[in-house]
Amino acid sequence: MDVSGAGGWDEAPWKKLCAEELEKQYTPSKWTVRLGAEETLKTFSQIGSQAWPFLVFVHGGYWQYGSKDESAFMVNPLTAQGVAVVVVAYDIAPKGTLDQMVDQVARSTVFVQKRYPCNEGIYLCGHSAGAHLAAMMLLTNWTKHGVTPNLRGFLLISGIYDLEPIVSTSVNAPLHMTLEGARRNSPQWHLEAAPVKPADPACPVLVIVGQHDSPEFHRQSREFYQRHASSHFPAQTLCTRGWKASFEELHDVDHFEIIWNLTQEDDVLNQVEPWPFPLVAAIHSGQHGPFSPIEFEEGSF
């Protein structure tokens, strides 16, 4: 992807925050208003049949915490009302670099459709760098992997889609992201080279945040979804790409919470009906019964 030339970086609001609120702006920790749920490890069995609906989830953490296992307890409540749920693991730094990851959520979710060809639809969730890590499959070039997903919709929960500002973060730290990286793998800056139309125009991308997530990732989720025509942004959004795309802040909920609450059979994004997203309505829409998830070992796809 071609970076250089690209005007109106100078402008970005998040420049003229001082370093110590920069920090504080990409801290989710800092946000919380109350103790989260903690999390339960579960342990994941495979199903029988090809034909379902997939969930295929990315964990967050800053793209250095986190694993597939501390993010299967939001399983139960999802399999019990009839979703297939894959659970990806990919290479955190210091380890992995952003490129790798990146590359491995792609060739997962190929695996998941080689796998299982007659899936009735994969849809891909993220939470924090999860989402980002989500939206990053919105620009995938699925010709060089030998097939195309089966991809029906994106829920992307409390992400971040342009890392500039974590480059003077010191959530960079074991990152070691370049500007050019960050420019690089940032889905906001580079919506223009993926497809006009989507291969699916009924597939929905909902951008959600929580209430009490920080200013500075509500401003990320809105100018990814539709920012105001004085933004210092070219025009890149998910609506004027084409996309299906919807924006959700979820009431009274901060950047654990938000996803937390899945271990929720009563939560927002659980909820059989009344639907309040198309996303989950649409996963819904076969009205499959319960079974269990599937997980995938690292390196086995």
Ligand SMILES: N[C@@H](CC(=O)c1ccccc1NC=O)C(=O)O
Second form
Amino acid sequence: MDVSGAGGWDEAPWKKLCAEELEKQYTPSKWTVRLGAEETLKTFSQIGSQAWPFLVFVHGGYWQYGSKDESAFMVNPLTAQGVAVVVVAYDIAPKGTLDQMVDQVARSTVFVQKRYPCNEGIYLCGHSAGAHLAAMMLLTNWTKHGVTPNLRGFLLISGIYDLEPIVSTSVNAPLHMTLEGARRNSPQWHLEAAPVKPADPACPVLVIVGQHDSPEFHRQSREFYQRHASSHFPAQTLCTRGWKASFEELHDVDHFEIIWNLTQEDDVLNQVEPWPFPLVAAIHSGQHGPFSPIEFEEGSF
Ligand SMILES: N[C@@H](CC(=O)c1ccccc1NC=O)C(=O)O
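With the form predicted on its own already on screen, would you show the form predicted together with the named molecule?
In what comes next, the whole complex appears, and the chain from above leads the way.
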């Protein structure tokens, strides 16, 4: 078939247009009827940047088991109430080292900020080893990441904040942490060593432990939150470091029930009172959502 325009075909209509008119024809924003071109493009580019609150969840599993795919259990109660939920993937041991996992969670948080710059706050929530990784974000120097995430709250559930005791347990077999590596990745020790102050002093940090968590888990949470007379740590704690921290022992739950309960819409963690976060206001205002869960692989940005 002859498509050249020769051989009896009419000349293609667009060929009759001058360069300027052709340009206009192929610039859709010049044809909008309600908003101006610039405003339309700006509005459109923000469709994917809605002003939602984001809950970024970091799963536990002693840095060696668990995955994002098994850890989306809190998505429905939260998305139903207008909170976008991000379930973070990170390379567990033996593939990943503690340093890498900490960096991956930082980069995942930065991803959310860059992808959704209009977010109404990023709330970091972690369970167990995930609470440790989330807690490391309290001490992250964001300048090297090019953006400071809009962190508005931390929910640290049954976490470990001093990794030194872990070095002496079987948990360390696949982790290969040295004492130095353990300290480097211990938020409890960073509170003392690094002169990091909260970027937003109003950012609340809720440290939660289950009533039936072991005494060592209780001690870890309490001492991260606030110094006790018997503490062997240096003087700094979340409270003395200027964080708006609070501590909660959740009644009659163990290390696992404390997080299973997040699947329940009427669970205490999903209700107003123990959450000192503005997230609660967003959850209960009903002005957001419903939304789909957002999941992404670290490194996809
Ligand atoms: N091996 C551990 C399991 C464990 O600690 C765990 C399991 C699932 C999710 C979190 C866990 N702990 C910390 O990250 C245990 O037997 O208790």
